[in-house]
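Starting off, we have a lone chain in the form predicted alone, written out as structure tokens.
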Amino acid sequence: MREYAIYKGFEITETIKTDVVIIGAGVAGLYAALNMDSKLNVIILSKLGLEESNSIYAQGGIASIRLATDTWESHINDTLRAGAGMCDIEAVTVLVKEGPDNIENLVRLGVPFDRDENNNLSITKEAAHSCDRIVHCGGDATGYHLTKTLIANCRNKHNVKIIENMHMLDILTENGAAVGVVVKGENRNYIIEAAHVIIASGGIGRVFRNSTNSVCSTGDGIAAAMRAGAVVKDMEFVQFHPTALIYPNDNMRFFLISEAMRGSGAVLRNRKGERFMQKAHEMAELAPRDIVSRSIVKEMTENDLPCVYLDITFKPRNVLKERFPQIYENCLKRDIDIAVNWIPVFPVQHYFMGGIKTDTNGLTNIENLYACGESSCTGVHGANRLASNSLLECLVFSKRCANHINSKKHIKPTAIALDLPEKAAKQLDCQTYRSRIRDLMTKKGGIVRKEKHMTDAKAEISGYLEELKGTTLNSYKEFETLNMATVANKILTDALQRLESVGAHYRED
């Protein structure tokens, strides 16, 4: 019998029905609705407003070839090198091959790329790209840009419905097929009967104490597509991207301080003054992601420090500001004048390369249930991602989740039968457990792993899964802790599973 986050005796108060069911609005979510036959009705569910999302942070840019003396062949060698041997070659072959019709595709949209003297797209370089080939908007602000104006042309979809404020709480199926959504409004909860639904729901980055992911980034459509019975992939890869600044926001949201400063010249030191990261590896601060980070720790670890630094104050003052305009900002909110002052930097979580397995169209094993964006496992990232490949699958996998459903016969959804299981009416502390499963995720989950601490850590959090899933839950922060749980406890199950070291993967033992 599969699992469910709600039970017997759960109140709906509304059926809504659908063509297609969208669970996220970032950058996924919305172009897949843009790329949807205009037949169809499309309701895309905005968990916190359109104002959060992963998406809308995303700073560096999107990797497409651009130029005349790159290849795809070269963009698919770095992306495998990245990946640690760990990628999925069909499907990273589909990323770098289809990336370009899809910039072209934005342009048409209205996203407000930055452009060099000739008007041409301006493109720049980040860690472990062998060439030029990073678009972006508003210097270091392509997340917003994007996001923004793919919102307003969902908006003029007549086809097009978003909801905010709405947090999925379990996906319906019958017969081995998806047939819609339970979701929890401000006051009532609803089915959305859906002929195919599309987990777009961001990554899981909240699960760990510190993060530069958007505080809604809990994992909801991994564990509610686990309870369904999909498959989920690659679970143990999970970045920690190396230059975060070290103050957090009122939300405890971590802001990044971009790969692409790296890629224009900015260098890591620590307290003395030293460079560090060319002892490290040939590509110095360009290496990977997974080393710079791991390289960072390691000298906060020897010598006692809370962060390393990262310095541009070679580069002048007018560029820093036109092509780092949030960085800049941000870090002259603390006093750090980037033009003279280094930028105190530590590695915190940023991205998840597992998630929801699905094929080149983003279909998962479950019928007329897809993935796509940080929730899906396509392969792309293999053990590592490389800098800025996240919104380019976005992109990417979310078109073909469209196409795919556009291409199918469509049968409109009959009144679902539930069969829910009975659970436990209990008072639950789940403030105490969020705290718990983000403090064990970060200090035994995290950079540097160990059988030891990750078996404490898995017997801790799943007493806390045991007990949340056979009780009677209510207000959307119990169900977030559920999904929280479920989510972590696979990340350690799979990571003590996986003996050898690989890509984000890192077994000190």
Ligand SMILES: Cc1cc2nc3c(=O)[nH]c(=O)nc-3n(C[C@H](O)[C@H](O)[C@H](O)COP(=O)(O)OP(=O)(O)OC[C@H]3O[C@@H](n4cnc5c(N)ncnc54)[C@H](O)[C@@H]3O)c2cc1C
Given for the second form:
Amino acid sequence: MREYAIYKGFEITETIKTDVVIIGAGVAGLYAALNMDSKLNVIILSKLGLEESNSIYAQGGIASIRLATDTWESHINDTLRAGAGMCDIEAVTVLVKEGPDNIENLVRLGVPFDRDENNNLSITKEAAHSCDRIVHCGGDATGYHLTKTLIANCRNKHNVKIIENMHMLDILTENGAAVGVVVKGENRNYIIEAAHVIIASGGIGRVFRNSTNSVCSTGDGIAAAMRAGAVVKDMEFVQFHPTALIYPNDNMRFFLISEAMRGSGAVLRNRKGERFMQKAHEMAELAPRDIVSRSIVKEMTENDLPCVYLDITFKPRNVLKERFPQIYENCLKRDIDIAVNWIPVFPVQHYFMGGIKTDTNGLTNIENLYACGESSCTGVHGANRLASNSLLECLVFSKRCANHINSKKHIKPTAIALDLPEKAAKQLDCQTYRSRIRDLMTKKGGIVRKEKHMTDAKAEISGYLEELKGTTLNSYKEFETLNMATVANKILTDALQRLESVGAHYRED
Ligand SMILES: Cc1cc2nc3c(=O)[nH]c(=O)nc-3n(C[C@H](O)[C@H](O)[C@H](O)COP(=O)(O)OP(=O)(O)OC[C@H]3O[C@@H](n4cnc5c(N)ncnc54)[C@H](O)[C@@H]3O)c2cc1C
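Swap state to the form predicted in complex with this ligand from the form predicted alone:
Then the entire complex follows, led off by the chain already shown.
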């Protein structure tokens, strides 16, 4: 019998029918909906309001070939190099070759890309790219403008309905095919019967204590897909960003100080003002993210420091304000004037390379179940993501999901017969479980990994997981905690099995 988060006696008030249900209103989910045949009715679910997703927070931009001097081979090779030999070459080729058409499509949809004096899209370079190829909006506010434009376009489509504050709890399957989802609203639970289910629910960042990710990133879609029998892949590959501002916001999200800042010449210093990246790597501050992150951790540990500092004070204030408006304002709110002061930074969780395994059409091993965006693993990132390839992946593969569904013979959603497990009604201390999972993953499953540490963390987390699996969960936080325990346990399991260091997975032993 397959696993469910819900259980016998779980109260469902209503059944809704649609052709396609998309879990997630980030770039992947929204763009999938926009590319769907307008004859198909589409429901998009968002766990919280539309202002909360990783997509909204994306800063730097989208990588895609623009210059005549740039080539597919160059972007493909940069991606493969960052992925440390673990990428799927077919998927990378699709990503790179289909990128430019999708950027043109975004221009048609009204995305306000920054432009140069000749009215061409402005492009910039980021670490580990051999050519200028990153398009951006509002300086460092790409995600905000992109997501807002996609939402506005979805609102204009008669066949697309966005429902906010709806939590998907389980994916429903019959005879090996996805047939819908169970969702939790504010006071009621629903079944949404759908001929096709797309998981676009984003990453897993909030399984760690310190992350740049939205509060939504608790791995719900990945965990639900695992319960439904979907294969997941590359779960040990978690990317840490070297430079987040050390002060979190109200949601305990850490504000990212974009790589583009180091690309513009910013240098890292310790408390004494000394640069330390030059001795760590020939590319100094522009070394791959995992190397910069580990060098910062080493510097912090050896000198018992809470952070290191990013120095961009050599740039004129007007240049900083224009190129990095979000970073400039956010730091100023904390009394850090980046034209004068060094920025206190430390490495935090940032991106998830693993996820639900898909083919190049976004299809999983379960019939009618698709995944795209950060919750999927198409294989394009391998062991480490190249900067600004993730929004590109969202676009290219969510469109492919839509095209695949559009090309199928139209099937009606089937009525669902639920065969649910019995679970025990028990009092759970979910707040403690969540907090312990985050601490353990940060201290023992993070940037530098050791067998003993991971084994200890896994033993404790798998204990919570068993407890949560056997208990009747009620609040959405309880369901979320089950999902956090599920993905954390799988990350540790796969990290323990990979004995060598590769890409973002670093084994000290
Ligand atoms: C600070 C920051 C900066 C970044 N900068 C860049 C950049 O410059 N370039 C780049 O390429 N990438 C960047 N990234 C990465 C990129 O933004 C993400 O990988 C990408 O936006 C993920 O999009 P998505 O649609 O897959 O998921 P998200 O945008 O995270 O959206 C997930 C959606 O799923 C919903 N959801 C989750 N769980 C449930 C549930 N149980 N039920 C219902 N709905 C659910 C959420 O509500 C949300 O709507 C950045 C990421 C961060 C955090």
